[in-house]
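As structure tokens, one chain now follows by itself in the form predicted on its own.
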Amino acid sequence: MLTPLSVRFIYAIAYIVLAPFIGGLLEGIGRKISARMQRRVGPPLLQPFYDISKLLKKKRSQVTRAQGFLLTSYMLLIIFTGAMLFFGTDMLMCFLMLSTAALFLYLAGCVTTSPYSSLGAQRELIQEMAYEPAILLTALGFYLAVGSFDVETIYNSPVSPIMIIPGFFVAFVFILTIKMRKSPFDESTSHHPHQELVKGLTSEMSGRNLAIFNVTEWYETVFLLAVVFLFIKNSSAPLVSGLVGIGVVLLTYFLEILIDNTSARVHWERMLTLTWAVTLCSCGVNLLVLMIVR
């Protein structure tokens, strides 16, 4: 009989597998449903990975011998910061980890001599300056919610904690679309040509350093949604709010594909501020009803 703490680790395993792969489809779902909205047939769904084996394949290039380590390291930080959650530890630890973790990413673009790669790194930190208090905020929520910073507590409380806490879902949900990359606060790199800024980030990166960007993209993705599932999760009725749990981040998913297909970049002053401005008045607001209640 398996005991508590061999499911946690269980759990973590899985994510350690599984995550890639989830992350992988997630994406070329995405593709497919971006290509659909520009009116275009769109690539297989199964293009991300077609993709990360042809750049595995490729000739190993690198412009300096650091940028490989440091997208490692960023790589392996993620990964642990993901098996910590689903190991149901401390979440503020998980989400420190995870600035650590985005603190080795503008490294590796800083190293390189590219001007675009430099940029790219810059935005990259506005970027974390922009959604860092944002993701501090939503582990206070957690802990207002049910007491504890503990990722298993959260798990496993009697009440969804967006009934409690759902400014503080709503600022997380909005810096997601930082997080994921996406319009109109892709600041650091970006997908689409018509951006001022293409690439940036990823500008000095090709082959397996590339690919070890996007799979450590779709490690994070994971950890993200599976953050945005423990606002819905709860005990009380586990098997219906599992299900409108992964409900919500199927939509949340969904969500900030439509914005990216309908909003164009904007300046960083403006992205920094909004995301701020967002961030203190809705978990300013939804902590003064928490105290005027309690």
Given for the second form:
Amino acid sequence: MLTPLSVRFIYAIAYIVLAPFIGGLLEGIGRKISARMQRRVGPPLLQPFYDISKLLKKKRSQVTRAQGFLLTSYMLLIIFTGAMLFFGTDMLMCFLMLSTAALFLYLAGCVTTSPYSSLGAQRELIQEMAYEPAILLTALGFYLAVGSFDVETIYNSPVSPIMIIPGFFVAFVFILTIKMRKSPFDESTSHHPHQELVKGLTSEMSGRNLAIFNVTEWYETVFLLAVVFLFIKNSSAPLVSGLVGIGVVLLTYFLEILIDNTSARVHWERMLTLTWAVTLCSCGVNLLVLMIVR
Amino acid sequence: MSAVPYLVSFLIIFPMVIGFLLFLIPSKPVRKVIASISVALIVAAAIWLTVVYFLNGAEGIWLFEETEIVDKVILVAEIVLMVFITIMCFRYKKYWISLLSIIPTGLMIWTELRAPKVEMAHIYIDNLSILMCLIIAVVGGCIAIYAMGYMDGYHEHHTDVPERRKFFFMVVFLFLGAMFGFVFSDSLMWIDLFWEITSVCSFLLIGYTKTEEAINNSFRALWMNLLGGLFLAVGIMYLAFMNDGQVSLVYLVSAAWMGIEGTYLPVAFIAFAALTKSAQLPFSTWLMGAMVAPTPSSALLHSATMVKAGIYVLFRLAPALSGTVTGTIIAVVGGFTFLMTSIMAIAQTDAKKVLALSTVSNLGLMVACAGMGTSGTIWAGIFLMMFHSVSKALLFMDVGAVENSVHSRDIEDMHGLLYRLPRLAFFMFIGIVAMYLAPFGMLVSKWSALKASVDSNNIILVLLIVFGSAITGFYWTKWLGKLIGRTAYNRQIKDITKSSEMFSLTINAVLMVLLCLLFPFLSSSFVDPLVVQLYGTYQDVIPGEILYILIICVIVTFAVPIVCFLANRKRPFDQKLAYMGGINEDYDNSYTDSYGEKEKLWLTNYYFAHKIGQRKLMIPSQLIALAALVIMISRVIGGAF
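I've shown you the form predicted on its own. Could you give me the structure of the form predicted in complex with its partner chain?
Let us now look at the entire complex, which starts with that chain.
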């Protein structure tokens, strides 16, 4: 049974409208939990939104003119990619478009004269190289599990894909730490500005540009968590699997916060080798089993 | 219809004649005029041929059944080539290489005189040959025109290199003629001759500067290509004696597909030869060495012709490779080459070497497509080839032009090229983006290559492609960032690009953009029928819905940055200095550190040359690939005899 086109458009539009609120809320919750883990009270739940509105009111000051347009392009392309996923199109294509969008972030970091921003941008590239195999393999995993790259079909698969491709799930969750810029893998934008990297990629972003960057992060978080959700959802028990899916999504998010609070940043080489090793092992073994069974 | 035989003969013979003519004309302006007119004629003939072919319903055309005299001429030409190679080998004291020419020529003579003869057409034209013909004519023609301007700048810049421009143009035109012959011929005897001619031409072009390095590299290219020629000759001889004199490539493929005895060995041997030609591991080093040559010859070698010849043969063989162990091994060697050369490309700062390594790696992906040999992968491979030809020619010519202006081809010296040489940087942008970025070109090809490798249960290949493609993104993006990096040293410098160079660059850039935009149309009207011709059947590789989404993606990716750029262009803002961890001096290009000393700012990219450079990785990779090929060949020999 296929979802009618109009409904799919509504999904895509809902993503465009709601994702920043969900993403912002998640960040608010995350900050709160982090604070409690560190025995602090923490900021109000809606603090991320206050931050953004404050940033948007600031006067424009930039190092280079080009930064503004590169970051806006980055945001729009991420939104477009996310909308594609929620519309229910081809997953592999969504992921490939995701790396196109990421190019603009890299360029926004490079175009400045700042050494810290450029260094952060270079590290961002290394991160991309680290997580890209896992992301592409995830799409291939869904293809193996469901027989199609179509998000629409994956969403309506009779069995939860995670039953068939647990290895890919592990790899995907592992790289979420990189994508959400949490330690130990916050190589390109460190949490604390007084480190060797300053604020890395975001060192030279301020006001509106920083707001754009943050909102794009929210869009991306929702996009990635939606993929986690797809691992769980099936059509034989839509309600139960849907609820379990949301539970798993929240659990994953909590796990990221826990990892973030319990680990220090590792050297990027460590990150690269570790990520690739995990990807190779978990996806490779899973693939091997699947191809023998098939 | 009646024009076809004349056009084909014209395309093969005319460039060769013009080549020799150019060698004899002493006046430079006259030479330039003749060369330009000839390129125009060649392109016109290729387009005419295409039009006639399509007016005839785009069906395969067989030509030239009675060729006794031509066969004799070809035999004589082979002997002349052999004598020439032997003389060169003895002059430079590389005696053993001459054996690689003498033995295959001997085998070919033996086959020609002793093997039974059958009635067969010697020329076969289908969509694939037409595509190759257009690539050679348009891209190769552009490179020839570009070379006219480039070689002037080259000799102003390199005064120590002896001036042999006449010779250079002769070889370039000879090369074009041989390539036309190569893609039109169906008779393997003819293919063998054109194969040897291209090998010798590349040898001569690489050795152009006659320095010690150039001579060594040219001989390396020669022996590797001749080794391929040896395998080709053995394959042909075996085929001719086992199949009553049949030496038709199309026959070979269909016979192997039907499982007729005595065709496995020729298929494997010819595929092996194709791997040497397209510089796959372990034979990649000749292409790296070819970078010592002037840029037009590297562009010609890489993008338009030489290396694509190997891919062309593999695409023809693909139906016979599909599902066989030989095909699987070739696919894995291709995937392995894709991965390893991508890693090596990260460590390179020399722009031309990055291009060379990325060429090998892209060819690896095409070889992987051919090795899997399903209709879907061939569809993807054809698109890869089209995009790669145009964009690589563009990039090579662009790097050459930048080198003439900046006097360096180090990527680090291209920092802020966008502000220093805006036009050239813009073309470089187009070339690089089309090379690897979704949704242009690469996207669909990667998409269907990945899908096909999963479908064929080839885990190793899946992993190779996935990791390879992540790494490809790294070194291209790194380069792009360099172009737009801004420092205060970026003053515009004098662009000394000649008008003929600019002409070729513009044509290639326009072609590139058109390819990106017209790609769905090309797919349905040209590539789909091509796959049908090779396989007899065809199912949609890319379903209709995805094609629409793809078009939307292309439009969005074009439109978003342009709209954002225009909207942002006039908006006022406060100019701030960048944070440097000290007091900024001048304008963002130096600062005073905590010791009170003035430090200069210098931004560089990551390369990791000490960890993943060619010196470290090349030999192990070569050994692994060689092992795979030895297994493949010994399996075939063991099974065949």
